[in-house]
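In structure tokens, one chain follows: the form predicted on its own.
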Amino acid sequence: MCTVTPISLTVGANRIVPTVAIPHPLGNPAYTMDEELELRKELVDKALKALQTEVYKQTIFE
């Protein structure tokens, strides 16, 4: 999970899950607590699916 995908590509990460923003990678201060919880669940779910996916080259999971 990262906020700046080009850096992850440069260092050779195999699985890249983009997050929200550099100061708030797994959240958004403008969201309500419930909205932020849902956002976090979605990001973590996406990351878990990325770990379960077989990859053969660098892959960004949008």
Given for the second form:
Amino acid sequence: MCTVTPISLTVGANRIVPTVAIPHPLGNPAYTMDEELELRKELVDKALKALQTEVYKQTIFE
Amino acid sequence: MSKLRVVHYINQFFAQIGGEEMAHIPPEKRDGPIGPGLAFKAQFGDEAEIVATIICGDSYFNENLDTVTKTILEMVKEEQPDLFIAGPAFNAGRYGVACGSIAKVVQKSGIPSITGMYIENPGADMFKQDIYIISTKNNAAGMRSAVKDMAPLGLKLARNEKIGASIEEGYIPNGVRVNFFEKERGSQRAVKMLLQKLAGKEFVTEYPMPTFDRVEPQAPVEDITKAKIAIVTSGGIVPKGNPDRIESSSASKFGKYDIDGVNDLTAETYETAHGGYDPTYANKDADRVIPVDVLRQYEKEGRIGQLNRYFYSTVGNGTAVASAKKFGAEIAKDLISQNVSAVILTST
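In place of the form predicted on its own, the structure of the form predicted in complex with the partner chain is requested.
The complete assembly is shown below, putting the previous chain first.
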């Protein structure tokens, strides 16, 4: 899970989930706490889905 | 001034004794230059002369590494040379290893030594930190350009002159930084590079990226509701106070932290050790970097099997690829010993 996905690609990650921002990849301080938790759940859901998905090459899960 | 004395090492092939069928021949010494030695002779002119050439079969060398280096070192010493040249070996693997091995041993005895090989020759990686290895083409068609670089650097070594940067001298980078003044200032070089790039032409970066491993993607997790999931991060999240004193940049270590019973990371309990990004948001709520709160909730709801008892953390800021690789290997080993089935890796 990474904000600067070109770096993830360069270093060879195979399952990549784009995130929010460098200092807070899984959060957004502009949101309320509840909104932020919701956002984080969505991102974690994406990561869990990526883990359950067969990939044959480096893949970004938008 | 008298000519510098040079001893040259070549294999059976370049000595025109034979190919693979003659690779078993033991070392022998002959007077004067042979084969590629003639190209060196032309390049040296009046400055140096090859007084002897040592020839050895590639198989013999590699199968008798300990004894053969001693024998050849004695042969070299007898000539009291100012310089020892091995190869160039281009992309010939055993020849490259032979050139690197013998040049290293001879250099250690106090005689300046140099060799040349193709960057992908296994000998290049093995010996580039021990001796100067001129970067050559991958086959003998590159002999002329190899000699053109090897001869002058060899003379410099023999005369104990200052050696320039790899880009100036043509040797394979050996990890030693050498300062030098560029003819043009940075802005001019950058604009030239950009123009080349925009025109679709070749340009040479001044900041090459390290080469990274590629790994085959792992099979997907079959049943996520039974999976044990671990968190690993390069975002520097640590228990408040940074107990392991992980450095804010160029980290020399990683931490392993017990989150048994931890449902939420708070400003009172966790923070980031990471320099280089504004730590305000991570310090206020470290779940923004590692989603312990969500994964803990999912664990309770049965949406994942288990959140691993430990998370692993280091600082990615300026950390050497070699260090990161080492941390990765150690962390992976530990994860496997805990039967972790999948990892969520977060980076800042």
